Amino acid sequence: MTLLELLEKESLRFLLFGGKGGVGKTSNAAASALWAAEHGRETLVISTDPAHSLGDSFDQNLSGGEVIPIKGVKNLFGMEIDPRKAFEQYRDMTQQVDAGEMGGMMGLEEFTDMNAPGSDEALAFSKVLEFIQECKYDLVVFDTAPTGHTLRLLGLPEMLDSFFGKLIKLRLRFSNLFGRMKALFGRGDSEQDQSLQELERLKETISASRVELSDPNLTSFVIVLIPEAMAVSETERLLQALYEFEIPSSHIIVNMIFPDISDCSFCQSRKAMQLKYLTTIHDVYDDFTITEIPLFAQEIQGVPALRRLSTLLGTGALPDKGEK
């Protein structure tokens, strides 16, 4: 079953693709999420790359983290998540005590520490998820950030499980000191239970969410690389972690490719060290469908380029001349 293939499977509803950082996740991300629109795919393209390119894909600003009509394609929206932004959402609904002097009272120390190093990026995500719940896509893809992120992200249903669960179980031994003290902190009742029901709500999308992304009729994670030994490398400690955390995954996207031109010997020493792992890939990874795609001319911008590209994720294999 080639890429496109996959695309045409009507169950499918989340397609993410992952790798190394600079292997063209962007372009082949956006590639297939305009040919699925073309198609008769209502799609939705969302990047949770903190370095936003997805935009620049379309030649187009996707900024504000709002989904926004891909120009002159139907059925094509996009959206950059701004981690930030999100964050501050979530720590304005949270943060109504003061967690250190509360924490000391109650004996609840562990609530000083929700502000961890990448909670900004789990809030951003469950964003993401919170949003996949509610909206009526046919189909939505993903971009997703550099390797060593997106490890971090496949394992943040649980962890944002267990962060918004501490949560939820701190505001409930606190709602009667909040009661006593509504005045001081200048909250009524319905604003904190409003608050906890969102909470409450945010939790219960992200264990429905978990279950929807390891499921191989609904899921399936792309992997991006080019034929070099960092990219394979990375390759295969995400495979590890798709493999660890149950997301299904059954293609991969060889790109960058350089053509074969007889004149340039700088060109013919790339060729043979790519080919070199080209065969380790296809030797490693052999129950995978392999996409090969040829390093272009030009950069890879606007809806034309990336129909261009799309043709090409179809084939399952790489044209004998290359893209000139």
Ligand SMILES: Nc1ncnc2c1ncn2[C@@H]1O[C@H](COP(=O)(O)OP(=O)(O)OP(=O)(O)O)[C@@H](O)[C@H]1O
Contents of the next structure:
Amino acid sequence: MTLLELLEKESLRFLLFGGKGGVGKTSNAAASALWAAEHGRETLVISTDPAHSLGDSFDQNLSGGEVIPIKGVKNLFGMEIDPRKAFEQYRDMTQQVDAGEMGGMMGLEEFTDMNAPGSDEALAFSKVLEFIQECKYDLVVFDTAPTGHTLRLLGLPEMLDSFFGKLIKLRLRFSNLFGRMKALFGRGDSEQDQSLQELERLKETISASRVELSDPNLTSFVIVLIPEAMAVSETERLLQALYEFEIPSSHIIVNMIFPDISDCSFCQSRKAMQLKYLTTIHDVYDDFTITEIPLFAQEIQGVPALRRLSTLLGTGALPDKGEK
Ligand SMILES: Nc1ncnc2c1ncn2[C@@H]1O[C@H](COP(=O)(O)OP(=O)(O)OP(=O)(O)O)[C@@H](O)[C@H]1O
Ligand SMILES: [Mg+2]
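In place of the form predicted alone, the structure of the form predicted together with this ligand is requested.
Entire complex below, previous chain first.
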């Protein structure tokens, strides 16, 4: 099944693009979303990378953490997750849970401090997970951050699940100690109940998303790489993590393949280097559909350029490797 066929698969709801920095994740995520939208699927493309470039790719401002229609394209919407905004939305909840000493003992304090490492991702991802549950789009395409960041992100549902689970336990454990409760939550009874309900709702959302993200009928993670040694080794790490977190993956895009220009010795030398890695990629990942994308003469920016890229996504697996 080529990537374009995958995009047409009716059951597919979540398509994630990931890989090393600068390999073309955003461009390919944007092009795929564009293709799906132009083939009748109501599509949202969402960036979870704190250093957003989805807006640049579409040549349109998508900042602000809101869903924004992509200009001139029917059925297509973009969104750059704003961790600060997600934080505002959850601050109320986390402020009520000034878990203090008790929270420290339970490992909660990292989430109540916006500056703590990982908390921006955690909050941004809570937002993403909420979207997964609530969204009415036929397809949601994720443009993720470079590998290291994305690996942490993929581990977050478990972490958040246990975090909210701990909060709920904490809340229940102290619900009878009303003085202590006030110190913990600073709220009246009905507000406390509401806060508990919110936490439970969030926990359910996260668990449900976790199930959906590991269902191969609903979800697929596309690995983008360039044919060079470092990208290949990083792909191994990414695949290992996808396997651990049970995120289905069956497609690889090898991007920025050098053109064959016979009178350019520099190009010939790069091409030969890339061919070596291309062969390895096909050998090692022979159970994946591999799409090869050439290096364009210009950067890929704006809808017409993305459209040109999208048509190449249909040139799926090598015929001798069979398809998956
Ligand atoms: N096949 C290609 N040919 C030419 N330029 C490309 C190609 N693919 C991507 N680019 C350009 O390379 C740059 C990086 O691409 P892109 O932003 O898609 O990568 P990324 O993996 O999302 O990067 P980051 O890790 O920074 O998010 C962009 O300027 C893009 O236009
Ligand atoms: Mg990017």
